[in-house]
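Presented below, as structure tokens, is a lone chain in the form predicted on its own.
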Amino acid sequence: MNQETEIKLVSFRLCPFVQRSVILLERKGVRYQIEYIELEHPPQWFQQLSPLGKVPLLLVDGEVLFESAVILDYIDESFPPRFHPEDNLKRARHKAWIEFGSSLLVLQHELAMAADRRVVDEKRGDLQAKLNYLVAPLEEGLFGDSVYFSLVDAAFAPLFMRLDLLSRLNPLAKVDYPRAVAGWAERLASLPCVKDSVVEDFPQRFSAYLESKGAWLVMAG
């Protein structure tokens, strides 16, 4: 597929799932447009296009794709270079870890939106326990490294970015990463495709959103 294809993402400014697609597009050097909507008050045209009422949407020459994992696969299959492994089993393992990353993003959101200290402690503990599962595949070299980039990298970078911001807003949100995970998170944060995948005032918007929702971490911070 050539770059004459018109690629447009639809999202809202804080969505971690669309950020995955932006990271991948940036890494591949694909030209794209992005339109932000207010998800709590979506325009009618968005409701007509999105069967699930969720972002991201990817418009490809006007055709609609939805679900972030599907969008990642489409981008990777359509624009070189490929970042999914050629080996079927290894590729399937990568996809499984991407889904695991999605579950951690849900936990991170629950931590961020917690209404009291008890829930904060519970969700932080859940995250710390689940992050231990990443040690073995990281030590195996299953994901990317300083040379090789993978879709798993794109899938986890938004999680680490948000956990870092939460820890800055309130130290009680700080998740203690295993050493291998800490190194991975630091490497991903340094990548230009990750740095350029959010709006410039993302930290301020993130904090303001949590405050507007009465999140305990911000109100007590």
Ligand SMILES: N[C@@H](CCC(=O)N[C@@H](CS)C(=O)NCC(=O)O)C(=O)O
Second form
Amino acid sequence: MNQETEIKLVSFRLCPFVQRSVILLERKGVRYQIEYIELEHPPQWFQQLSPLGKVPLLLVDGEVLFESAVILDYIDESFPPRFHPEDNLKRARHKAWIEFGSSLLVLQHELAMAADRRVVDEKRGDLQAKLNYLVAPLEEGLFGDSVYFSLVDAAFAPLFMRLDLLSRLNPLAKVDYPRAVAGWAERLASLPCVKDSVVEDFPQRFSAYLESKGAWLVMAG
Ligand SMILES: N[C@@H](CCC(=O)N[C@@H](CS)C(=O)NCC(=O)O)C(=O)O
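For comparison with the form predicted on its own, would you give the structure of this protein in the form predicted in complex with the named molecule?
Below is the entire complex, every chain and molecule, led by the chain shown above.
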């Protein structure tokens, strides 16, 4: 596909699911527009376009795509180079781990928004336990490395960015990563496409948002 195609991403500035698409678009050097909305007051046009009422939406010459994993696939298939593996089984395994990443993003959100210490401890513990599942595929070299970038990288980088910010806001949010996961998170954080995937004042916005929601981690931090 050439870049006559008009690509527009509909976003909420703090959304990790949108950030996945931004990372991939940046990594591929695809030209795109981005329109931010406030999820608490979604404009009428968004409500009409988004069947699930969620961001991201990707508008491709006006056609609507939704669900971040589907959008990643579309971008990967449409703009070179391909990052999903050629091998069917390997590609399916990547997609499965991307789903797993989505479930960890939900847990991260629950940790961030927790209203008391008990929920913080519970969600931090859940995350810590779940991260162990990543050790085997990482040790196998299933995902990206310093040369090869994968869609799994794009899907997990927003998670590690938020967990890092949360642990700075309050050490009680600190999730201890298994060594392989720590190395992966560090490598992803250093990539330009990840650094450029959020608004400049993202850390301040992130903490202001949590404060506005009465998140215990910020109030007690
Ligand atoms: N499964 C969806 C999740 C997207 C999602 O949860 N987006 C949030 C913002 S980060 C949203 O739009 N929430 C609005 C709502 O649920 O009403 C995806 O992968 O795209």
